[in-house]
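Encoded as structure tokens, the following chain is the form predicted on its own, with no partner shown.
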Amino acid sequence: MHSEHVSSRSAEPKGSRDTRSGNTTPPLDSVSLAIIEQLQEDGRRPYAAIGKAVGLSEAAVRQRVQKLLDQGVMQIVAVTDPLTVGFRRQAMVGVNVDGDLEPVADALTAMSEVEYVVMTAGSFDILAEIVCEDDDHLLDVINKRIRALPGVRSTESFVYLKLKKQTYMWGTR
């Protein structure tokens, strides 16, 4: 799995807030869009097959690649299977809250185990994933520093057995 992908940031509509980050994102065009889809297959692709794949110079798509990546609409980054990289226990932790979830998803975030951060309407105020070495490693985790925090609640844990699918595919809009 240690290819390379894009992250793209998508998902509202085209020139909306963007609420993960607090920017307003500009609208994207459709050869935006087409080089997002380009990277979003191999995020190794070449400049020039980029290109000619959208109609645009190699330098051209230089310039608009590191604009996407300037305005943070899109991430290059080498996706990893844990497992190899010495990480054996991943989880989903789902934390309620008590007050304001925002300075609770800040301390998530800054977080080095945690991996993914979403506040999330549910059972649940916050999903947090959280990638770590060993059991020993994610108990420390979860029960001296997630529940530490102010503002906790509760959580609950789902530890991963098996990592059946994960793609970063889905296009965009």
Contents of the next structure:
2 protein chains.
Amino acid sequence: MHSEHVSSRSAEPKGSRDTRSGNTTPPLDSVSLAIIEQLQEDGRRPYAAIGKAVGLSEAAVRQRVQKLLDQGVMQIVAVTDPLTVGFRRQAMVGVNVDGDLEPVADALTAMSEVEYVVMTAGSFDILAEIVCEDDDHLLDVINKRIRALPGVRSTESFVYLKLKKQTYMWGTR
Amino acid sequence: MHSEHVSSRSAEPKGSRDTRSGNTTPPLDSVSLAIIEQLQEDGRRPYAAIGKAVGLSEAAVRQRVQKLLDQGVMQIVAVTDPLTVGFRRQAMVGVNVDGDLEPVADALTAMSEVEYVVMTAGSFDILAEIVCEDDDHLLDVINKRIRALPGVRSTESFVYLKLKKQTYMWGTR
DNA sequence: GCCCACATGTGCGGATTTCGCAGTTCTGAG
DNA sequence: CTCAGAACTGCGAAATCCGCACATGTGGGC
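Now show me the form predicted in complex with a further copy of the same chain, since the one above was the form predicted on its own.
Expanding to the full complex; the earlier chain stays at the top.
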């Protein structure tokens, strides 16, 4: 079980599509994928254990992980349940904009209560997720701060009632 | 710089709000909060370093982290940029349902392409985030699988054009 | 007030893991 | 064919993790 994984690894990185154009970082072979999957299960798993799982030495895993972090391909972080940490109101806000989306998106991005900003194709130009402590806080953010932004034509809010699923398992498929 | 932080810690856990009612896990004093913040910056930061930052011994930090993980208050994981990992189409889907929301939400939760499911108050009953490899895949999930679910009256899709912000910094405020 | 149970924190070794580095293998360009 | 760069391995030293025995502290029950 030493030689085979080497050959299997060298066998495939070429094979398929490098048609990944848009991105800065080149691709991501299956070994790095496997490493990421390991760290998605447990971000603190020792390099040696990961190495055993993916067929690489401890040092090699360490180098790859370091590079993935440096390149910004992944980050290893603690994620929490907002409710437990004291944020009891969350909402998704759909925003419609007159003119250029960028300045509005940037303004939303700059707000600490905004966790998530994405420009979309559809009946909203921008979707933003808001995390707040309570109703007053939420109202303040939506009504006073977001709707006051220049260029914002209208907003529609979806207050969260119950979070059913929240995973971080991209790449595990 | 050894005695003071101890006193500062014992000074406050009592003081303020324990008015946190709704949740299963009561808690979370400011020390655990501080630990979480440390791990949100770097999920692999050594316990000793965290201890120095929050004023606790290495062993105490280790115990607290373990408990936070066991209780499900937080998890330490690798998170990735979906685009880099080969998922080039994402969308938020708003769903409207006839009757009980639960079965539909559960069905969505069961789909591996669905990252995120939340029941909301507003013009959609459920919001679900979809992560796919390409347009065909996305079309398949939305048109064939989601709209086919019993109880689903209508859906509206917001295809992601550009992700502007994505943080995991709850508690850091 | 007293005592006990339980939760939390501290201080150790010893086992593991991380880290840096030198040497080897592989691959692609010229 | 040769050379340069990238990636992998092996290894010793330093740092970290882990389990455990021993304080400390808080809240009942009596």
